[in-house]
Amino acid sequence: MAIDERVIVETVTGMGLAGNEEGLIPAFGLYLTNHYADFYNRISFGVLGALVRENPELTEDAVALLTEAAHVCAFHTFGGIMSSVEWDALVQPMIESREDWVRGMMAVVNAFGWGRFRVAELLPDERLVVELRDSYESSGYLESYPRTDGPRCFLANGGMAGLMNLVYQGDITRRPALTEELYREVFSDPRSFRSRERLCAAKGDSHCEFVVERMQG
């Protein structure tokens, strides 16, 4: 059985992830929030704007900070999901190859409100190309800021690198403990994956596109 994205999206949506009597959403071994895109966009683009205005030379460093947050997000969120009982029940039975871990995770994310991801190309252990439509980062950016000449989907971009690192670098299929040590080991490896947002709706492209490759082939 191959990954059936529709079944995954409908099932995750149908889980009705909402606060319990404490007002918390414990799921996939995490505490989730069904948060405001407006909040993330304002704080992310707000801090970026402030740092760059004060010192334009800091642009790359500021983007690196937001990318690091995205790597942390992917490591724990995607890692937590791929280690969860929910994953075992829903996605694991559809998995036939290591690449299906990537496709299965993309399907779960498509139930998270981030927009619609589609795997355009996946070369095992080497390269991932993902298209994203209706990214909440680019659409939120365009609502409040002038069109940019650089990409703006920092969370999605770092997330894609994180996904490849989990599957091909940290070997999430063996269910390692998702510790800070493992995070550092995986992401500081010179051969680990990084993502580049080649197309972005925030700079006028029709959609966003991410290319994920190893830093050193």
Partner chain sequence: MSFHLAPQADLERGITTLGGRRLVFHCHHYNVFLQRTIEDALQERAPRLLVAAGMEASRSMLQGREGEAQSGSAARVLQRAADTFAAQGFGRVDVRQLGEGGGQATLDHSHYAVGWVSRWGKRPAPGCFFAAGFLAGAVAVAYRLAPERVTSREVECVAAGDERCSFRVEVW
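Residue numbers count along the first chain shown, from 1. If you superpose the two forms and keep the largest set of C-alpha atoms that fall within 1.5 Å, you have the rigid core. Fair warning: this is a prediction, and the values are worked out from it, not measured in the lab. First, how it differs from the form predicted on its own.
- Relative to the superposed rigid core, M15 undergoes a CA displacement smaller than 2 Å between these two forms.
Structure of the form predicted on its own, given the form predicted in complex with the partner chain:
Only a single chain is listed, so you will not see partners or other molecules.
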């Protein structure tokens, strides 16, 4: 494959990403933050638990809320990275196909410490299957809660749908402005991509796995 993940991970890891005096990390055309994974987990799982305790019928709404937050995060974070000068210098020279945008972004993500992502299957403009090991969401969940009967990697799951929508639906290769209007256009399309977490370590599986496919509309 054209994408050399080892080179990308080593280069991004060696960039010395660190917060400025305001605690922000200006990189990849974004302002990133560096904080404990448990900080996000406490908020995410706390919101889920609070809504379910209020009304068990709100479970699906709570999951949808957290997934939507992940869609927005992926749109701006992944979109910003793939539009940045760092991407142009490091990843763009390796790209030979649209699918390499997906693989290249996955390599960058693997330098961020969110877990170990691997593209298991990629059918152009149709389907993506990603395996994730050492997910900080599933690991964090099991540190604080008993094994669950449903998936818990809300950010990773929504992020995979966001990536496919950026590459195939929003055509990030043309470097569009990442506006709220574009977000609504991309994610409200009846044929946009959605992801489901087929396997999750939080419910006893050996790893987490996400299947991303277009909605049938």
